[in-house]
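Heads up, the chain below is alone and in the form predicted on its own; it's given as structure tokens.
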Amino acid sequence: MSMGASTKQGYEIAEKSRKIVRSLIDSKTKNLTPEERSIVERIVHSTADPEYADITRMSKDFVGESLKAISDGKEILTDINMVKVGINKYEGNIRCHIGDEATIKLAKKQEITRAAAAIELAASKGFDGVVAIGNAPTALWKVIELVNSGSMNVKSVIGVPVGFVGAAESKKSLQETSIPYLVTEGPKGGTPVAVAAVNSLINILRSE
């Protein structure tokens, strides 16, 4: 787990950090698969917050479905550009429609948030891949709505919106679906968590 390191000093720091993270969360991750553990470790490392080992939840099929999708070069859809630019070493397409003119028009027409409109636009363009949501609960609810109605195909969803309005509720709603998911329970989440989860999946495949 290089954690983005690319130099000798960087690798040394990453290795030291990895050992510290493992010492902090070892007892909390002992029942996870090696892949699940790697994801949680990277999230904790990226946030410097061991509590994520307690609140990160994955469906049993999340890792398998996500790795298959990424291995097949499926697209990754993000809710905001910060999540998009944080994903690295992926050879497939990474999409974010939050700033598209069509998204702005759709949001105004339907009186919904731009984040939700961006998801709807992606669905209309035939998106079929992995969704990573690190900011907007409305985007996560829109994914759930569209998947349930048969209007959107997704392989898995990283649903980690952050905040005190709708974040916890949207993540709970995702857990009640049949969609392969990773969530962080409660209000915690955000861009670093979403990016860490995606990059960890990519790193697992590269290591294999």
Second form
There are 2 protein chains.
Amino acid sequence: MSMGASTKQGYEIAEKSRKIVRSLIDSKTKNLTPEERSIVERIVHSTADPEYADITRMSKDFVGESLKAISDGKEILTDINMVKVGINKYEGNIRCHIGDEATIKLAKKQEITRAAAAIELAASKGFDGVVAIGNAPTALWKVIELVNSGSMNVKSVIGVPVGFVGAAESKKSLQETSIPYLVTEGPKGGTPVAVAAVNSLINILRSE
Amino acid sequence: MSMGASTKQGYEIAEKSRKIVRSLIDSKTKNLTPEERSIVERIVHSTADPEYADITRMSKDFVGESLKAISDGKEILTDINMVKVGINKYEGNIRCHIGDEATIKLAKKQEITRAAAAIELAASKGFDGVVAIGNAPTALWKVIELVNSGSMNVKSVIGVPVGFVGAAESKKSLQETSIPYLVTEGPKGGTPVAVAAVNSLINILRSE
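Can you now output the form predicted together with another copy of the chain? The one shown was the form predicted on its own.
First the chain shown before, then all remaining chains and molecules of the complex.
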């Protein structure tokens, strides 16, 4: 498991970290598949917060559907650019429309957040891949709304928005859909969690 | 406090969040200046993790030196691109050399991490501003080493690398220098914490 390392020193640090992370959360990840376990380990590595082993939840079909989509080179859609630039070893297309002129206009017109407008724009332009939401609950609500109304195709959703207003509720709603999901229950989450989940999936494929 | 919001809906969410954050950490921030308090509040808002009110520490000169540097339009240097793209309202130059060809070569030659090599490259090209380290302890060690040897000028350092290997120690070392600093004690930290600190400083200046 490279944990994002690209030099000998980086690998040594990653290997030490891997052992510490495993010792901290070993008992909590016993019932997971090896793939699910490596995803949770990478999230804890990236946040230095073992609580993520308690709050990370995946649907049974999440790993399979996500690996298939990534292996097929499907697009990855992110809510903000911090998630986009953190995914650094994907050969497929990574999209983020938060800074687009059309997003800013759409947000004003519909009186919604830019993060939500960016998702709507992606769906209207055509999308069929993996969604990674690391910041905005409003973006996750929009994904759920568009998928439910048949206006957006997604293979899986990494839904880890963060915050005290709407984040927990939006993740609970995602869990009630039939979309393959990864969430972090409660207010916690964030861009490093979304990035860790995506990079871990990519790493699983590269290690096969 | 805009908390990064740019639409009416975004402001409403930010305002709700601000009240929740304040209620959660009010007693812990009583001894801080108004500026320090708004920085800590933004970090907790960005992570949904009230523990950051306990572990965030600033030197007495951090806010003053950082505000002066940002107000003077000094450069901001980040360890990885996730921090760079998260700073979205700064009119000055934001640098990150992690992806430079010269960084990759330097890392191999010196057998150091790319994050550390990127700092060395910045210093060798000339730097004089605010450093924001959100990920790599090795980058923070490099900043401390270069400042101590007189090879790098910094106005202040936001040192919030994350992880179980070296992060806590690197932050402790920063606190022992005379560099104006913000750190998160222990293993926790991360790119959203670095981004929150910088954006909060920018916001303080914009609100004046």
